[in-house]
Every structure is written in C-alpha cells, then in structure tokens.
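In structure tokens, one chain follows: the form predicted on its own.
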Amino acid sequence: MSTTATAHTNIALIKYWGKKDTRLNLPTTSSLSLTLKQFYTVTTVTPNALADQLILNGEESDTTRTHQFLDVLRGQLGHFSPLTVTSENHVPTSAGLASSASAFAALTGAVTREIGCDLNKVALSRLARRGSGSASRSFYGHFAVWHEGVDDVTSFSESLNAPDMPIALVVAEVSSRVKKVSSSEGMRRALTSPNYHDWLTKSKLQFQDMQSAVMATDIEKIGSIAEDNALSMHALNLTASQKPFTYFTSETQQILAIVQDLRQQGILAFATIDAGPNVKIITTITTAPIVTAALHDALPHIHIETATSGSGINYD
C-alpha cells in the first residue's frame, strides 16, 4: 500500500527570516504568502521493512533530513514503519523557490494519510512546520498566514479566505543551482545584523498592513508592500555583523532595475525575493505577458514563467 500526495510552493510577501526556537521551527514573526498552481512536488510514500529511504527526482538521496522529520512525526504520532519516500519536484531545489515548502508539506500530508492519521490543516501545518517553516502555509490555496506563536501550539498557518483576484508572479530563474548559503544558516546570521530588531517592528506592521491589502484585493498594494519587505530583508544580510552576505547575483541587481523601469513607465511591476537569487514580480494576469517580453529582451537566456494561485494540498 502507498500514499500520494500534491503539495504546491508558496512565496511569502512578507517574510519570516529569522528563528526564535530552532528546534521547534518558530519564527521571530508571522508572514504571508501565496501559493503557486505552476510549482509542486508529489510525494509518495511506501511501507520499506528495512530503514528510511529517499527517492528524489528517479535518484536515491540523502535521506539524513528526511529520517530526521520522520522522526519528529514518529514522536509526534507513535511509531510505524520505516518508509520508502519517493519525491518528484517540479521546481528546482534548494534555488530560493520554495521547493522545501512544497516538500514538506507534500511529505507531511502523505505519511499522516498512510498511518491513518486523520488531521486537520491546521493541525497539520504545525507538523510540517518542523521540517520546514514554510511548508506550513502550503497545506492551503489562495493565499495563507502563519502565525508566529510563542510554542507549539500556537505557532500554526491558516487560509486567509481572501476574495478571488488577477494576480500573477512573474518568475525569473536566475539560477537553479543549490545556494551557497542556506536558508538556516542566511537566518543564523541575519540575526547579528543590528538592524534586525528594527526590521522584525516593520515586518509586523506589514503584515497587518499586507492582510488589508490582500482583502481590500489591492495588487498594486500588495506588491509595493511585498517589494518592500523583501528587500529590507535582505538588506540584514549584508549588515550582519557575522558573515555578511547576499543572495543576489548581477542579474538579480538587473532584473530589479528592469521592475522599476516598468513601474516609471506606468506598468504595475513589484519584486520579491526569498533565499535564492530568483525573482518573482507581482503582477496581474493580463500585464504578465509585458513584465515577461520586458525580461526577455534584456535576459533571453533566462527561464521565465508566469505563476497564478494555486490550491492547497490534494491526495491521489
């Protein structure tokens, strides 16, 4: 007997970059995202009789994180068996694209289906959040909030039951190779930078402000507060005071200075950027093809692809 399940990426508009309990995986403060129809990972899990396995992309991987999230379920549920996890990622890892959040939550869906474990979303979002803090948002369609919480149980994501919008993210693929530094070890750092506290003051202020937006339906809103957001997040990154340092590559600094062209010239453009070089420009559906035929004509040899909401987690 197996398990299946579909989960998509989300893109948080406002971040959470940083960690208050590294253990639990709880954030110094809530965020926002969206999830994308376009990028997912389908995992299937498989009752093995001998240890933890994992198939990623048709190639037997490290399974070191994977047994260890198992684990954290095993605690969590009582115990079964180890399990054969077979994974196919239909956007690329570890590139700043949220393949981890898709993953884990995917994972999370699969293993409580195949035990029989009968969960909420809610309850659910707090699993995955230990294995990885965004996958807790991916349970749910549209867009969705992770509250912060100050321990377990209060530290869980929920939908935000926003109205139907034309919202569309532009997604320009810099690179698909696997970051130099990861998310941890960016927030670890983050956190030296004297700027945080100041940054954590503003980022709860956006969210609140962020959430009105999204209701209001407001894309032009959303973007210039989502752009804002993002970049003064990786601006700790260079004021670390422990190894600064940047996600951002040339092309990351040119594709952001083709988004504030378009904006001058009346186009509704916004950038976001998590922890990876990749941009993503909050758009909507019908001024997409213009933001993409921009980005061609300056970068032809980047991959671009137009993203819409997507659903939340689904089970074959």
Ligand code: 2P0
Given for the second form:
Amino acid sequence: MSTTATAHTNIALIKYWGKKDTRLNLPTTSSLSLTLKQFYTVTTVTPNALADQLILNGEESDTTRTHQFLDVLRGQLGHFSPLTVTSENHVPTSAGLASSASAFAALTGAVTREIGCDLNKVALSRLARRGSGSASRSFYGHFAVWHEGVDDVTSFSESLNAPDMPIALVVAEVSSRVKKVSSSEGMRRALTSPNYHDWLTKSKLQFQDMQSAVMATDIEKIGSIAEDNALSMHALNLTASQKPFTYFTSETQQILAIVQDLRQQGILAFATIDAGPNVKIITTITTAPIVTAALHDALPHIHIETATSGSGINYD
Ligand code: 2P0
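Now show the form predicted in complex with the ligand, given that the preceding structure was the form predicted on its own.
Zooming out: every chain and molecule, the one shown earlier first.
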C-alpha cells in the first residue's frame, strides 16, 4: 500500500526566529502564518524492505534529514518499516520560498496515515515541528498560529478560523550571489544580539495585535505589523554579537524602497522577508497587479509571482 498527502507552504507574518530547545524544536516566540495556494508539496510514502529512501522531484536525494525525522516519528509512534518517500515540490525555487514547511507537513501526514495512526492536526503539527519548525503551521488553510509552548505537548499549531479576505502576496525573486546562511544557523547568531530580549517582548505584543487584525480582516494593519515584525527580525541578524550578517542584497533594499513609494502613493503594499534576499509583498488581490507592474518597471529581470490564501493538508 502507499499513501499520498499534499501540503501547502506558508509565509510567517509574525516570524519564528530562534529556538529555546533545539532537540524538540521549541521556538522562542509564537508565530502566525498565511498558507499559500500556489506553492505546495505532494508526497507519497511506500513501504520497502531495505532502507529509507528519498526521491525528490524525480531524483534520488540525500536522506539524512528525512531519515533523522523518520526516526523521530519511529520514536514517537512505534517502529515502522523502511519507507520510500517520493516527493514533488511545487514550490518553484524561482519563487524563493522555502519548501521545508510544505515538505515536512506532507511527509508527516503521509507517514501517519500509511502506518494507520489517525492523528488530528494538532498532533500532526507537534510531530512535524520536529522536522522543521515552520512545517507545524502547514496543516491548516488560510491563517494559522504556532504556540511556542514550554514542552513537546504545548508547542503546537492551530487554525485561527479567520474570516475570508482578499489578501495576496506578491513574491519578488532577488538573485543572491552570497552563500545563504541556513535558518538554523541564522537563528543561532540572532540569539546573540543584545536586542534579542526586546524582540521577544515586541513579538509577543505583535502576535496579539496581528490576531486582532486578522480577525478584523484589516489587510492594511496585517501588512503594517508584518513589515515591522520582519524588519525587526532582520535587525537581529545585523546586530548579532557573533558573526553578524544580513540576507538583504542591494535589490532587496531597492524593493523595500519601491514598497515605501507605493505606500506614499496610497497603494496598499507592505514587505516581509524570510531567510533569504527575496521580498514578499502583502497586498490585496485587486492591487497585486499594480505592485507587480511597479516592480517589473524598476527591475525588469526579476521573477514575480502572486500567491493567495491556500487550503490545509489533504490526502488523495
Ligand atoms: C518562519 N523562517 O517563521 C521563519 C521566518 C524563516 C524566517 O521558519 O530550523 O526551516 O527547520 O525549524 O522552519 C525557516 O526556518 O527552520 C523559518 P527549522 P525552518 O517561517
């Protein structure tokens, strides 16, 4: 038998940027995300007699991270036989979005179903967190929150049950010639910033304010809080006392300036940035083409895609 699951990736509007327990992958803050319809991973698991195997986008790939995660699942759920994991990422690298959120969510869903473990999404979110923190948020459609918690049981994600709204995310891919600092390494360095404590305090307040803005379907407020939260996160990287760094390139800064210009013209546009140079612009579905045109005029060579609110995990 085999089982297939599809999970969409998500973008954090209130970021996770630091671990208080690296084994359990407990974050220092709660985070809040929007699931994206256009970007997802489809994963099929099939038992095999030999050893765990990963086929990613049609090619046999390094199994280390997948194998470690499958062993975490074996520790939590009891022994199961080796699996062939076949995964197709519909998260174009050109969009500059991380696929680990959708990948580990889809894998967790497929494995638990395959071995006959009927778990609810909260339980799945706890398990997926061990593979990649942001994956815990990818079981839910629309807006999700990941509660930081204090241990394995209390650190889980759930849906915000937010009303529908015409929110859109314009993703601008910026080329990066510098070697990327991994998320885990970036978080380790950020923790050494003298501003880290202030960031924790601010993030807690913004997490509350963001939930209110989402429930009020106030896209302008959502964007405004998200931009401030993201820029504060990136300020930690710059002010790290050990190996300060930035993910920004000159094009990242150019796009941030365009976003500010658009706002001055009365156009709803706010930026958020993750562990890389790409900029995601929070706007409305009707305004997204205006934002895209402004970016295209200034930077005709960059790839731009628009994403909208997506659904939670599903099984074929
Ligand atoms: C987030 N990011 O909340 C933050 C904002 C990037 C910037 O979660 O170490 O791949 O696997 O738990 O989830 C990306 O890091 O990190 C991330 P691990 P993950 O979306």
